[in-house]
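Only one chain is included here, represented as structure tokens and corresponding to the form predicted on its own.
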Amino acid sequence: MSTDSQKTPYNPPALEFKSSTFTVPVLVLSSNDLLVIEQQLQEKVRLAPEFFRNSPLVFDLLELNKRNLDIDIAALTDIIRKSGLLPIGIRGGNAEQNKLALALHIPVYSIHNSVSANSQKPKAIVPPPEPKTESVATTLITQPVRSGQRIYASGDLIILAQVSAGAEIMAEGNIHVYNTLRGRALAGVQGNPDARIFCSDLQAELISIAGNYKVSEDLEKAVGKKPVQIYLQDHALIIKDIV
């Protein structure tokens, strides 16, 4: 007696996991004074509101724990959210801090030199380190910056590929894009009025230097398809051909 085999219909998977890399700003705390943290965080957000609006953020407590300074995780989270940022992770926390973060549905990120839950408290108060005077390194990006990516550089930022629409690049120093610049570019974000933006083809949604910005509607069509530099003069953004 023969039996006809039934073919099982093929259903493509509805999802899959893939490894990927995302650039997320990290808030490194060196003080547990919540009032100071809130004030300084709001000041930084005001310098580049378009970059920080609804931005994911990881807060780093490693330096606080090195100095044996505790902090209210719930209050810190509220401050971050009030500033328009979205806390998505904690890094450098001890066991109790990580537990409190998880209770607030904030994931724990590992760090190479994370604080051990059993680490002993220092016998004496360690004074804060003296400010460092070394130069800040330049950040070099060789791959295209895709839509949705956010890149922050503490010095100059050099990008050798195109910056796509919907991407955001941000630097405390100058920005160099040796390709088409779409998306948003913010230079001198810590208030440096001497910072500049250089690009081979300006098609940006927004450009900003030290908090002074222009959107795409304000950019002249004549500046596209050729190398330009952007700098600040009398609180106005100047776009000039590079000859």
The other form holds:
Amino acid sequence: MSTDSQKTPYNPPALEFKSSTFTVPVLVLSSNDLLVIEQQLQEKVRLAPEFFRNSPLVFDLLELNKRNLDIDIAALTDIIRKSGLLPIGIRGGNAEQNKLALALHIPVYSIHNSVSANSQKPKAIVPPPEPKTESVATTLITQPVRSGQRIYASGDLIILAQVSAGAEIMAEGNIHVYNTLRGRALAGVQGNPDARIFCSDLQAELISIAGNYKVSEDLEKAVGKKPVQIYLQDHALIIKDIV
Amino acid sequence: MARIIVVTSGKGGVGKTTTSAAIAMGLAKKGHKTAVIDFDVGLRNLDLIMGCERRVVYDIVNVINGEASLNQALIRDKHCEQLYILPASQTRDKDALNQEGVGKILEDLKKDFKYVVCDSPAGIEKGAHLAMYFADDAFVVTNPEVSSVRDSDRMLGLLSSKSRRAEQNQEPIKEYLLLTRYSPERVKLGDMLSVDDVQDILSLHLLGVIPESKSVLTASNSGTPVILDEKSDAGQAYADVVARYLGEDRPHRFIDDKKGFFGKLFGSK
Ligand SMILES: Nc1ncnc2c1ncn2[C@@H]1O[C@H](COP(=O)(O)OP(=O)(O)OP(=O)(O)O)[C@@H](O)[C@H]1O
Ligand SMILES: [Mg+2]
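I've shown you the form predicted on its own. Could you give me the structure of the form predicted together with the partner chain?
Up next: the whole complex, starting with the chain shown before.
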């Protein structure tokens, strides 16, 4: 025990450990050709320079190691830094590679602890380029959509009020109705089979996704008064509770 | 600031004219200078319910055509001196009305009156459109049956898109629900929608429920708005409506069937 504690009876903590989750782009490599990597990486960065400037990055060597392709860790981190990115981790490396990375002060991440939507796909970089300009406009409706009214959205359609019987809402993208849906709702009207319909109470006259429809007679009585989503699976409309 | 109230419905015969007469009288009796206009050109009958049909000289079409001044055409009510009636023409058709002419009349009335009540014809044609175009508030008159509710819903769609307020991107028309000819016994038998059913479908602020009542017919036969019959249930219900519209907090009445024991057990809340 140090005597300091006696001199300063109250010692407020200067630090604290907390756990936090961050979303960091992962660079999944499928080639060990450093020239090609440098070239392609710089191309990607050029697409969204603002997004990538000084962005932290984890590089993933699992794919390479599966195919027994070795890579020069020091040279790779140099390339990453030259592209304006900051390597902060290695993933999927073998013991040798992990040791080299640690020597370069780059921590090792386990592949099992990370969550990734499509880690199987050998993608160079996860985030989409230029997210702002690429996004399709969402249409937001806050007033009830009454009988006889029609609404068409070229992107997603979000409705915060009810949709009356005799009203028709259409979207090229998804439809969200945070209230009772009594009218006709058609999502993916330009043929997008991945479009979905979400609503908090399904009493619709008709629902359709990419031209596949159900009329109210086909909609089971049981689905009412609870939030559901509707999507397309093998050309059939699936209605499922949102829990 | 004067307010223009349109009394409207999609379906005909639901009680718009009865309501227009009652609330115009109610507002006037509370001391607010009020004018009530009959937009049902060709089917004039507001003046009958107001009991002034034998004093009609000029009508709204004469004013629009410049054949009479507004002051010449306005008829002062015989029960209440704060109330004036602008009758419709019996001899013309709806095409005699136009937006410019109606707008001018309403602008003039707003200078002098606190409330202008517009009795709209049924349907979604010209007369109905003109009655609601300039409105600040809308009383949507609905009977507790599916077709009436559906037509009211359609009317609400038009109010929110085809009015001057909508076109000029102003604050939308304030919409109120008035459920008329309500019969708790028939609701219980399942012949009629309940207050809750209707509100669930329309999701609109409920201004009042007017019970189905013989007093309405008696009142219209004698040319006195039913609100003046203070003993009648319909008269009291309309008085509540006026008070609520003016900001008073009054509990809803005439919704439950008081006669039946089962009404209390199974009736709508
Ligand atoms: N609360 C009520 N109880 C009983 N009868 C009523 C009630 N309200 C209206 N009525 C009756 O219903 C009929 C139609 O009423 P009213 O003329 O007010 O409807 P309206 O909506 O103005 O009709 P229109 O669309 O033809 O203009 C009349 O015979 C009237 O007496
Ligand atoms: Mg009428």
